[in-house]
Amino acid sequence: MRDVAVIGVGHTKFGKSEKGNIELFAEAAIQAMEEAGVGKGDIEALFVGNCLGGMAEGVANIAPFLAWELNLGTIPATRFEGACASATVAFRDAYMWVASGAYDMVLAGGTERTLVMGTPFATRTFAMGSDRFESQTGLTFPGVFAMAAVLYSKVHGIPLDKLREKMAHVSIKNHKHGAINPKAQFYKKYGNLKVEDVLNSPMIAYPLTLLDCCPFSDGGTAAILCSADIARKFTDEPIYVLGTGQASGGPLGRQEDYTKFPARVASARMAFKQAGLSPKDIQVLEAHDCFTIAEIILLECCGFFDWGTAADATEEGQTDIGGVIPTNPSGGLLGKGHPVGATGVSQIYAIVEQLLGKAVKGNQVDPVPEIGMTDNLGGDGATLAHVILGRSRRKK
């Protein structure tokens, strides 16, 4: 397997858009191609994440239409569906095709339009990412993570009112970063939250309030991947894929403790093993904070903190910029938005910007990090995927 580099990235503004899925992806893809300095003839295949296009717009077989919208012609184009992890799975497959030598350069990304569905229908379609029995008996994702918060409280002996205060610090941090990110859905909003603001916002699923929950969003993202051997023909600063992971989980009722998703542990370990790295080597993290408790849980599953300690670490500022592991300096899903099929490569975009020192002022980690990681979850622990990126190639 040869080394692979990212040489260009693109990202629409997240939030409500009048553009459709095809137009959103095309906007991001053109940005990525222009940044990489590549033309349509250089792209050999397209890999795209899209989860809800069939329900939102009635277009399920979207990948070939994206290829033709970009005038890429008859190249292979494949849609990937892994719920919220769709774009990460698409990126990972794109990476493996280039690493294998089958292609030298490919386009990967994601696109989603959820706000056109309205809240009731969007909530119903999101729930389809869960086990059929769970979703059809009324369980939604706010309910899943509300139960996870209660379970975390009981397992680790943290009173629920105290845990809610600790969770609020995730919301405060990520909304602060989203408020200064021009690509974010909540740009210039919620930048000065306090604990009481989070606790007193409308209750969604106890103990989660509105400001504990990420929003529905529209958006598109894209990245150009190529063989590392040719990357410097296009850019002086390629960002290298050091490791990836992916793993599968089952229904919640078949998992012993879903504050410790086994698929997340397995996927993260796979990525670390391939990269020859450990959690202590990661200098910036973009992670799936669909709810405030979700960020706390993932930090432990990925090995950044011991079990039961991430809530305290968050309250202490260890996940802030300047802390042990700066987490979601882009705003994450809470502050930046969550267009399901596009989120995974949004995380890639944010890490690339960090490693190049190009993140917006106030969100850039200092000193500029050498290694960053993404964590993405699809469904309620069913599809997990991780990507580790670095400024230098893998050590042989």
Contents of the next structure:
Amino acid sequence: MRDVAVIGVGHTKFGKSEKGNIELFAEAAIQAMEEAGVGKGDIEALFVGNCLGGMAEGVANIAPFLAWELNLGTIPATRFEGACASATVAFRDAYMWVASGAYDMVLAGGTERTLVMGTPFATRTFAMGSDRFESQTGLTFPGVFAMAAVLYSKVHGIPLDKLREKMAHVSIKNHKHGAINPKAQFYKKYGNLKVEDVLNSPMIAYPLTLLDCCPFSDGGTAAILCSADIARKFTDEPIYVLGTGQASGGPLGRQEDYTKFPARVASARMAFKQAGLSPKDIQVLEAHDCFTIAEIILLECCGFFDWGTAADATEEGQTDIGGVIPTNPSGGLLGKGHPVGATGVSQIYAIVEQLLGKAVKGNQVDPVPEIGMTDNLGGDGATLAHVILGRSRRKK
Amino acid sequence: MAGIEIEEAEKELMEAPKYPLTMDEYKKTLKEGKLLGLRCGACGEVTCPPMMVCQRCGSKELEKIEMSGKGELMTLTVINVPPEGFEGPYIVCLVKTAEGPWIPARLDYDISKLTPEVLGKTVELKEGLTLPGDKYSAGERVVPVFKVVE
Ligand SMILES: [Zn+2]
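In place of the form predicted alone, output the structure of the form predicted together with the partner chain.
Let's see the whole complex now, leading with the same chain.
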């Protein structure tokens, strides 16, 4: 497998948009292509993550239209769907195709529009990512993680009220960072939350309140991947893909204690193994904080903290800048927003920004990190994908 | 003339693998208050809700059984903001059945009196609740509802 580099990234403003899936992706893609200085003739394939286009806009088979939208000619173009992990899966496949030598350059990203659906129907469509027997019950996506919080409390013997206070610190931290990220949905909002604000906001699915939950969002993201051997023709500072992982999980009932999502453990280990690294080597993490409890669980599954200790670590500030593992300095899904099919490459974008020292002051990890990682989850722990990025090529 | 006889092609189709307990049959039986599962002829493991192969050993030797309807309450939530087509609030839970598998269900319980104390309690199947379907649900929904055994 050849080394692969990221040479350009693009990211629209997240939040409510009047633009559609095609328009959002096109904007992000052109930004990434301009940054890399590439266009028709350079890009050999297009991989796009999109989950709910059929529901929000009645659109299927979006990928070929995106290729023509960007005047990329007749290149193969494919949509990837792995619920919230769609764009990471698209990025990872782009990496695989370039690493294998089949293509030298691929455009990967994602796009999603959800706010136009309104809360009841958007909630319905998100629940379609659950197992068929679960969605029959009227279980929602917040409900899945609400049950995870209850289970976490039970498994680790942390009283639920205490756990809720610790979870609130995830919301406080990620909103603090989102509030100073101009691309974030909650830019200039919720930058100074208190524990009580989170606990007392409207109850969505007990024990999760509105401020425990990420919002519905619209947005597009893109990245240009190419063979590391040609990357310096396009940029002085390529960011290298050091390792990737992907794994599958089944229904919650089959996973049993899903505070230890088996697919997340497998995918993270796969990425670490490929990179020849371990959690202590990661200096910045963008991770799938769809709900406050989700960030606590993922930190343990990826090996950053022992089982049952990430809630305390979060309360102590170990997951903020200056801590053991700065997590979601972009604002994460909670502060930046979560346009489902675009989120994975938003995380890639944020890590590339961090490794280039281009995040805003207050969100930039200092000194500029050498190695960063993304963690993305789709559905109820059904699709998990991880990417490790670095400023230097993989050690042979 | 190259090719196989049409009878041979028909026989092949007849003998092709068949899903051991379809969602349709599972829902129709649940509507009558019976929860069905699949017992593995090779290892004895019970799979519920149904799947194509045994969830422990992968065997296709599965026999339909009626579950006891008894179990333990593992986790739950109260859905205040339901998906379109559902009316909240209601309790969704995961029940560890006496036969082993954890299954998604509703819990029949007074929400105003709900506390974490209810976790770990013994529950039993009360009914199969029928809910109207929508354009995306491929027919009506049938959900197992459990009650706490005092
Ligand atoms: Zn078996």
